[in-house]
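So this first bit is one chain, no partners, the form predicted on its own, shown in structure tokens.
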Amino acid sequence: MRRRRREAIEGYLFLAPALLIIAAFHVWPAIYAFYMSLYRWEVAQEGFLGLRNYQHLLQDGDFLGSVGLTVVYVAGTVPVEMAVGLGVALLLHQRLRLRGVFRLLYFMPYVTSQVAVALVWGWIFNPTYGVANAILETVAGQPRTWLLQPDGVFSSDLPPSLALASIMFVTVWYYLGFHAVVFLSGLTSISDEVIDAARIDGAGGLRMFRDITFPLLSPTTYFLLLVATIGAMTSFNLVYVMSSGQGAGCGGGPLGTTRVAALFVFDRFWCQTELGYASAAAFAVGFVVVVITAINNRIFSRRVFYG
């Protein structure tokens, strides 16, 4: 018992630095942010409000609209990232010349700074000197204002706006390499014996993918679905830089059509200095993320095959 106790103490001592860092930079800020959300806190702490900040969120059209835009953003990026990433992974899994070079090129955007990526794409979508309009005019298209255009892509009144759709396109481009590499690792883990046995039984092409490859990729698909959904729900860098680079500031322009939930929290905290209300909004967004993650887990975890 004494030896086990000593080993346990030594183990906790090895864990102590990491635990202290997590406590100082994750646990304590979260506790303090929840404490702030219970107060009217504008620069300085004011009156105690209890849960009234959370009640106000349920009646705040701007917050509910930002959550709706976040759902549109997730629905328009995550499935596309996964589908295109899987297609690229299937191509790179073949015996191609310079396969390693192509893998590097597809993964390179993901290891690039999001701020740098957003700035470059902001220049591309610039309505005055951007490459996007130059290409559009070459094929006899009408020039667009891209990140400054609040009109919807499919309808003038329905999201996503052209500005948000442009940011969604950049998001898909940025995360494509990550999905491709993870799917590629899943493909390499599939046993060659299973593939050879399926081919002997006459499976090939679409049937091979539908009945063999895709079911065996279900753990990888499930992992990417959870990670990509959580990341898109809390996306901030690309949206903020591409919006603010067009003179929109904190508001998520044009006309708030790119104000996703994370940008709403930033706007209320940094620009409006409503610190308590912004903290409540952050916890509400976190709750939505937990609920969506739980729903994904409930629906898709039963379809994962670990054989």
The other form holds:
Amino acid sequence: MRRRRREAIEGYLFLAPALLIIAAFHVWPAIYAFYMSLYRWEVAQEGFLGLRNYQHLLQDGDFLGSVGLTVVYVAGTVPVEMAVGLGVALLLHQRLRLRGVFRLLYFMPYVTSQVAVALVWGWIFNPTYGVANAILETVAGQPRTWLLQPDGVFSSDLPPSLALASIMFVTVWYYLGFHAVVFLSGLTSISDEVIDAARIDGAGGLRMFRDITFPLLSPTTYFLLLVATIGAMTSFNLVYVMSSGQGAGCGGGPLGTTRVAALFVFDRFWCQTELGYASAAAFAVGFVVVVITAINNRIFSRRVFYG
Amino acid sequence: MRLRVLVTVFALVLAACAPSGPAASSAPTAAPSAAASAAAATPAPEPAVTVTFWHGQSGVLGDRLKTLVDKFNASHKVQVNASFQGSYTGSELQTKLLSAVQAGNPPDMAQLTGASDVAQFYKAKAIVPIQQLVDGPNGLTKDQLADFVPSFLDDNSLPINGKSTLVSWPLSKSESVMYYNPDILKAAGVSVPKTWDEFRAALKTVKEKTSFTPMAWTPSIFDMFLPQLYAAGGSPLSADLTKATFNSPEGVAALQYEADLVNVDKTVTVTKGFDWQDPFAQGKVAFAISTNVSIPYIQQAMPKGKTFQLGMAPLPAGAKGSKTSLYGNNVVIFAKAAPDHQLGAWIFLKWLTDTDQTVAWSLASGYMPLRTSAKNSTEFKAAAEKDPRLLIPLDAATGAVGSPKSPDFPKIQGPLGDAITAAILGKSTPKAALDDAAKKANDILSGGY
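Now that you have shown the form predicted on its own, what about the form predicted in complex with its partner chain?
In what comes next, the whole complex appears, and the chain from above leads the way.
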């Protein structure tokens, strides 16, 4: 009994550094942010509002719009980066020459600073001297204003705007390598015996992928779906840097068409100094993320095949 | 790192152990008393304290500011510990100050940007009105105060109990000016425009007679819209700061003018951030509007062997003359600082903005000197003889207006900026865009829910 207690104490001691860090930098700030969200809080704490900040969020067109844009951003990036990442992984899984070099090339964006990436792509999309317009003009297209364009890609008043679509394209480019590498590790863990058995049974190309490879990759696919969705729901760096310098507020131009939820929180917190309201928005966004994760979990977890 | 924003928010509140608030004794006070003014004759002894000063002057400017601080420290009992805490233009300094106030541990003094930001900190009782130090035993006489450029003092004053009261103190001030490429103007046969009508005509002529871009411009509320609004006799907010008035006929006319430049005349190329700067410096663009401290940045961006004499002029005039927007930063003294630290901070500010130092800082940084007497100083005269452009912003400063004094104005900037973007992109008429922004602004000004 004494030995078990000693072991438990030792275990907690080993856990203590990590627990302390989590408590100090995640749990306590979250509790304090919730406390702030119950007040009118600008540079300093003002009156107690109860849940009125949350109530106001439900009537705030800017907030609801930013959540809507986030959904568009997630829907337009996560499936694409997963599908293309899987395709790249399947290619890199072949016995190609220079396979290591290709893996490195695809993974390289992911290990580059997001701010640097966003600045470079900002230059590429510059309407006056950017490479994007130079390419477009050589193939006889009309030059575009890219990150300055609030009109929708599919319909002028519907998201995503060309500005947001450009950022979504960069997001897919950035995360593609990560998805490819994780899928690749999933592919290498599929037993050769299963593949050989399927081949002997006559399975080839598409059939092999549909009935063997893809089902056996489902734990990896599920993991990537959850991680990518949560990441995209709270996406900030690329969107913030590529949207900056457009004069209105400090996040989300043109006309707020790139103001995804994380930018809304940042703008309200740091630029509009509405600390209480921004904290409420951060909690609301967190709640939306939890709900979407739960929906993902409910729909997809049953389809995961762990072998 | 997509979670970074939430982590940032949470990390900030971690530091917030207690709501900030000044000690009762240091709560903002009203205007100067006669006794305080009388006491100005007998200065209090200089306290032997070390005062912390957070500033946002980076790189070379930071080094030059440090030189001045070192000079002060060598000759005073008060010692100033100045530290760069992130750019004030990129809002890093302000976010750090906001965090420090939440943590109840701000510096003794710091740079803040315009009057609306200062008003936010004043509303939160985080800073002391500098008026009480100006009127105190170590303050300034009426004549000394009258030497400061009036618009700079106005930019640092807030209405308190119905009286304009100095809350912050000017340090690095700049303003919107018009830049031009004289070679392009010569090729087009146009002279430097003096009114907004002449400016529009000049842009059209450049377009018709040359292959150059008449103007590259990143839309902003401060560089054209507000100066034109003021120059037409309008104002963004009502005098009591409770109602939006930027959708007045003067405001609509100002925005219509900008929209027409882009959509009707097609003389303006709309850019993002500082993207206007390179094409202008490369000699491809005739006009640009920016602050007077842009000179070195434009000149550095000029390709070797293809430089030109950069022209500068005041912003064009409207019916009420030439108006411009004030930029740069002001200094605040925090309420949490002990009284002897507040006094030490003020002694430093008073020294730093004395004629000799304001001239030295102006010549070192490109910001305007704060005192009218600076124009008569030997150093400034010599510098202005070499480069007469130094006098242009200073002369135009009589028509300079700082950001509106409402603590809510930072929240209004978003809707107002969107209105300008909507109009110049042709998504909305100027009137509809401004009316919509005014509705949002009035909701904010009324205190919301």
